[in-house]
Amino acid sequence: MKKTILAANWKMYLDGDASIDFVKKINSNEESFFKSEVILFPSHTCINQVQKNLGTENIKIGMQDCDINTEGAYTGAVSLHSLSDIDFCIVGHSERRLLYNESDEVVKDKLETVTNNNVSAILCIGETKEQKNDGNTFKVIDRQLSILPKDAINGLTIAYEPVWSIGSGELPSNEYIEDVLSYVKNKLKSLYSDEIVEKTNLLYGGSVDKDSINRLLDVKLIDGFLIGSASADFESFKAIAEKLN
């Protein structure tokens, strides 16, 4: 049976000491995470220390973002080659799109960089409140998925994160999420074989916490969750994981 994915996007919530303390608590409570496929996304500067202190090989490590380039004169950029043993990289998170003005073309280039370097990509998609209210949700999703290449991407995960739900406590209905994920799945079927589509995991993100997880688990198309602030608090993250046991 496929495990539910719990992708913990720590953003800038945890510094080095807090990140080490978090993984040490995971080491001491490993049984709470047996039913999950856990992926931790620490700040870039904390990844090496997290790797060194993590006492289990069952938990994967990813980058929250990466530069399009892998080497060269790019001051302040972080390359996939800067860190070793990275399993995943998030691409196109709404905060990158909105706060750093990353266009679909930039997201496309980053996706290509990640996949060409044998790292699994989590591609984030989702609409703003204004786009939702204007009835343009599927139009936005279609545009964001148009960057996918014709050739299938091995290990691709797509995370649907309605921008208006992230950090707001405002959760879409299960029917709304189901409709969007069905649309995503049908889009993938138009591009790739059924076998590839079945291997592509679909995550949900946006106000996921120990209370909302109960309802969200009823959405059959959800393969896992991309969790923000609730994943940076150990007791909260543990409570979410234990809901899966």
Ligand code: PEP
The other form holds:
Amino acid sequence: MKKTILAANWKMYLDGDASIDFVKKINSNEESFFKSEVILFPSHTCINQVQKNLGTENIKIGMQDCDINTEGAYTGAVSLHSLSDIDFCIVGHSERRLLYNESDEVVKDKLETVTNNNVSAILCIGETKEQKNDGNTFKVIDRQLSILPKDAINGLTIAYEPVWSIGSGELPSNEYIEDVLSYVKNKLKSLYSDEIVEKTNLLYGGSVDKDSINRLLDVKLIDGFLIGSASADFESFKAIAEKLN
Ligand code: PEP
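Would you mind generating the form predicted in complex with the named molecule now that we have the form predicted on its own?
Let's see the whole complex now, leading with the same chain.
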């Protein structure tokens, strides 16, 4: 049976010691995560320590973001090549789009860098509250997906994260999520073969925690979850994983 993806976006929540402490707890509670495919996204500076301390190969590691360039004179930027054994990279998270002014063009270039370097991309899409209230959700989703290349991307995951739900405790209804994910699926079908569409995982992200997960699990099109704050607290992350058992 396909496992449910639990992608843990730790943002800037955990420092080095806290990240190591977290993975040590995963090591000693491995059975709680058997039903999930866990991907941890630590801060860049903590990735090496997390990899060293992780006692299982079942858990994958990713970068929360990367630079478009992989080498050269780019002060302060982090190259995909500077970290080894990275399985995933998040591209186009709304915090990057909104706080760091990343345009669709930048997101497109990053997606290209990630896929050209054999790393699996998690492309984040989602509308703001204002866009939702103006009835523009599908227009926004369509624009954000228009950066997808004509050539199929292997290992692509798309995370639908309504910006208004991130960190707010406010959740869309299951029907709303279902409608958006169907739209995404149809868009993918217009671009790629059935086989590729089948392999493209769809995640939901936004205020997922041990309580909201109960009803979100009823959304058939969801292959997994991108989780922020609730993923940075070991007990709450474990409680979410155990709901899948
Ligand atoms: C996120 O930022 O990707 C996210 C889903 O955050 P939270 O779970 O805290 O809403």
